[in-house]
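Only one chain is included here, represented as structure tokens and corresponding to the form predicted on its own.
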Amino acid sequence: MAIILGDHQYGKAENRVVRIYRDAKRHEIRDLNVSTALRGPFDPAYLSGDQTNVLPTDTQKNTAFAFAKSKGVESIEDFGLDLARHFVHDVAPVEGARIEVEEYAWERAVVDGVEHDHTWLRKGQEIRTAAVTVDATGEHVIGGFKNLVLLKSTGSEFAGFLSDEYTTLQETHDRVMATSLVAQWRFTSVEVDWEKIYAGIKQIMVREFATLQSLALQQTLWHMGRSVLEAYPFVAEVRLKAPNKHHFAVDLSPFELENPGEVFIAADRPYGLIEATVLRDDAPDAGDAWRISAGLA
């Protein structure tokens, strides 16, 4: 029996990069959390402590900040591609790079009915994500978001399920359905209008959640993923993760009050966790596109 070193990578996680454009009276802001990871012949660093081939993680951090200025942040996907291409093509002996980016959204403050030029309020909606991998197999981009909290007060059912001696859940044909959605989608091209497509995919998923008479959260995820693939031929697959944020009707009978589905307690745990991958049957191989580093995107 031999003991060997398996897959490995190293990098700088969670670099908080804020890029403000100040070249006009009306400023613009992009607020990022950037993680980098490099892959290559780094075995000696692990096995004997030899750092000859190791680009310091501090250098990776500096590169992210420098690129925020020199390359700019038009979209987090392009920013990730710029970083990954640099590490792979310009830094020997790096063979592969994984860049994960979270973006935090801001909206302009409104003062006396007018949007302010240089003041923003942090938006409390989803966190946009991108994961970029560049290596010998090509360039892979995964877009996405997490923490998109959705709730609808009707249009959801759950009935006809398997029951055994431990089952206490009652069937329902009218319930509150809520989730904090995590969605990721893999592109087959890097020639994409990232900003437009992000907004379009989010809109599709919200539409399907809102309009489908859902017999189960599983069914809702299937409709979300299928609708995205039907709309965008350059998306190969969609991965979805949705905790079922349960809302239970409160028994108000001790207070001689009826509660016809109007007052609920929101339970944060335990929760059902529903996951699905929806993909084309001819989707190209993903390579290392889904091999995470910091796991943020």
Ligand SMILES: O=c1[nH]c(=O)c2[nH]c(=O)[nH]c2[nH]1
The other form holds:
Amino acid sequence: MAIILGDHQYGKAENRVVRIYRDAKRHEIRDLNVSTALRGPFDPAYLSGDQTNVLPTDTQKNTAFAFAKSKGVESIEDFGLDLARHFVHDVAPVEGARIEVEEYAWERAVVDGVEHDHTWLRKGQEIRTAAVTVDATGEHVIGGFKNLVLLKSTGSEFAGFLSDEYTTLQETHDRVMATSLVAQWRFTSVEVDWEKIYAGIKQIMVREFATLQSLALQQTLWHMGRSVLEAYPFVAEVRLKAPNKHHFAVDLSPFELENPGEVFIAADRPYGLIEATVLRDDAPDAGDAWRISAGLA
Ligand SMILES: O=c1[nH]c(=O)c2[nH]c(=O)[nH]c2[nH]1
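Based on the form predicted on its own presented above, generate the structure block for the form predicted together with the named molecule.
Below is the whole assembly, all chains and molecules, this chain first.
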């Protein structure tokens, strides 16, 4: 029996990079959380404390800030690609780089009915994500979002399910359906208008959630993923994670009040967790596209 070092990677996690464009009177802002991880022949650092090949995580952090200035943040996918390519192509021992980026959205303050040039309000809860991997297998980009909270007050059913001696759930043909959606989609190209496609994919998912007469959250996820793949040939795979944020109708009969689906208790735990991957059956190999570092994107 021998004890060996297995899989390893290292980097700087959750580097908060805020890039402000102030070349014009109307400023722009991109607010990021950047995690970098390097992969390669770093075994000696673990096994004998030899740092010869180790580019410090502090340097990785500095590189993210320098690139925010020199290359800018046109989109988080491009920013991730710039960083990953630099580490793999310009730093000799590095064989692979994984860059995970979260983006927090801001919307312009409106003052006296006019959008303000340099003041913003933090927008909603939704966090845009990108995960870029560059290594010997190629360049892989995964776009996504998390915490997109959706609710529909009708158009959702759940009936016909398997039941056993522990089943108490009543069938319903009209319920509230709500979730905090996590979605990731894998591109097969890096020549993409990232901003436009992000908006398009989100819009498709919202449309499917809203318009499908849903028989279960499972069916809604299938329709969301399939519609995105139908719309965008350069997306190979969509991964979805949807907590079922249960809304239970409150029994108001003790108060001699009817409750035809008007008053609910929003339970935060436990929640159903519905997950699915929707993909093309000829999707090209994902390489290490899904191998995480900080796991934030
Ligand atoms: O959309 C749903 N899917 C389920 O699998 C499930 N299970 C459950 O209790 N409620 C629901 N709702």
